[in-house]
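A single chain comes next, written as structure tokens; it is the form predicted alone.
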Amino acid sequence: MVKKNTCIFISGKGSNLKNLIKRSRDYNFPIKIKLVVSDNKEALGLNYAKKNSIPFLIVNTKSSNYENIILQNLKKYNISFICLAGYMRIISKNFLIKYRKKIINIHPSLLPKFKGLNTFSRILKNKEKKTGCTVHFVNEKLDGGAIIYRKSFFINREDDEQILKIKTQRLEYLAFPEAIIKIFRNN
């Protein structure tokens, strides 16, 4: 199996990129991470790349031509898949272009319900049943792209934004892996 030479973008923990990396060491999981991206220095995320002797480039993007630094490296390490994990920034149309269909994300909510931030708390606020976690392509529109994968659960009457934002990752760590198996299946 040919694997992509992916990039994973980061901005805070990084357990979807640890997870990430687990996975793709697996023969038949269909991605390769050859870089990591961060908008945040500080980003914990970035101690699994280093563990794991994965390229990584972090990025201010305070600077006008940060999105071209980014393109540049993707292009010297060979990138033909992105995934956003907990990447904070809205990605330029440009961007986009040069990347259609195969940049993914993932979101901790069953979209096209709750786009955006704050998702627990408008989940518990709407008095929602169910929730879960969304893998989608990614598009002009914030957490507007074509679904790709979804995974919920039924929220107890005791789950907090604490309880929902843990049981919402581990149906992540299946879901993301799950959904890039399911984009290079059907290629």
Second form
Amino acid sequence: MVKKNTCIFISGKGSNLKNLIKRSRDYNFPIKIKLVVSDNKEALGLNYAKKNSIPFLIVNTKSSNYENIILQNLKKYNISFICLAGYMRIISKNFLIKYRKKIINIHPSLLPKFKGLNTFSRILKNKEKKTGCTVHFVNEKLDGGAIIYRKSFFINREDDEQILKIKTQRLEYLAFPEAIIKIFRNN
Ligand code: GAR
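Switch from the form predicted alone to the form predicted in complex with glycinamide ribonucleotide (GAR) and print that structure.
First the chain shown before, then all remaining chains and molecules of the complex.
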């Protein structure tokens, strides 16, 4: 199988990156991770790129042309697919036009519910019975692109924010690879 050259964008811990690196070693998993981009030089997830000898790029988002620098590198590594794995930054319209339908994101709620930040506290405050994670295409609207895959669980009375996060992330490690397989199954 010809694997898609993929770039993973991160901002922090990188546990989804770690999981995708592991999954992408399967010969029939549709992506090959060629580059990691981080907007945070302290991101722990960069260690997974280093350990696995994956080239990485740290961008300074204070500079006005940081997205152009990313775009140049995507070209250099012949990237045709992008996964946002905890990348906490909005992608500009200009960038999106160049990678339309080629960027996916994972979000820690059952979209369209609880778009944006602080999802777990809002979920608890709203007394939701269920929550989970969503993988979706990225478009101009915050957490608003077409949904590819969701996974859910029932919330227990004693679940606090920390527990919700752990349970949600456990599902993310299944949902992100499943979504990627679903996208490329018929390609
Ligand atoms: C993930 O739980 C992901 O759903 C969330 O950030 C976490 C990153 O964890 N993304 C968002 O909140 C995007 N709005 P990781 O760095 O360990 O993969």
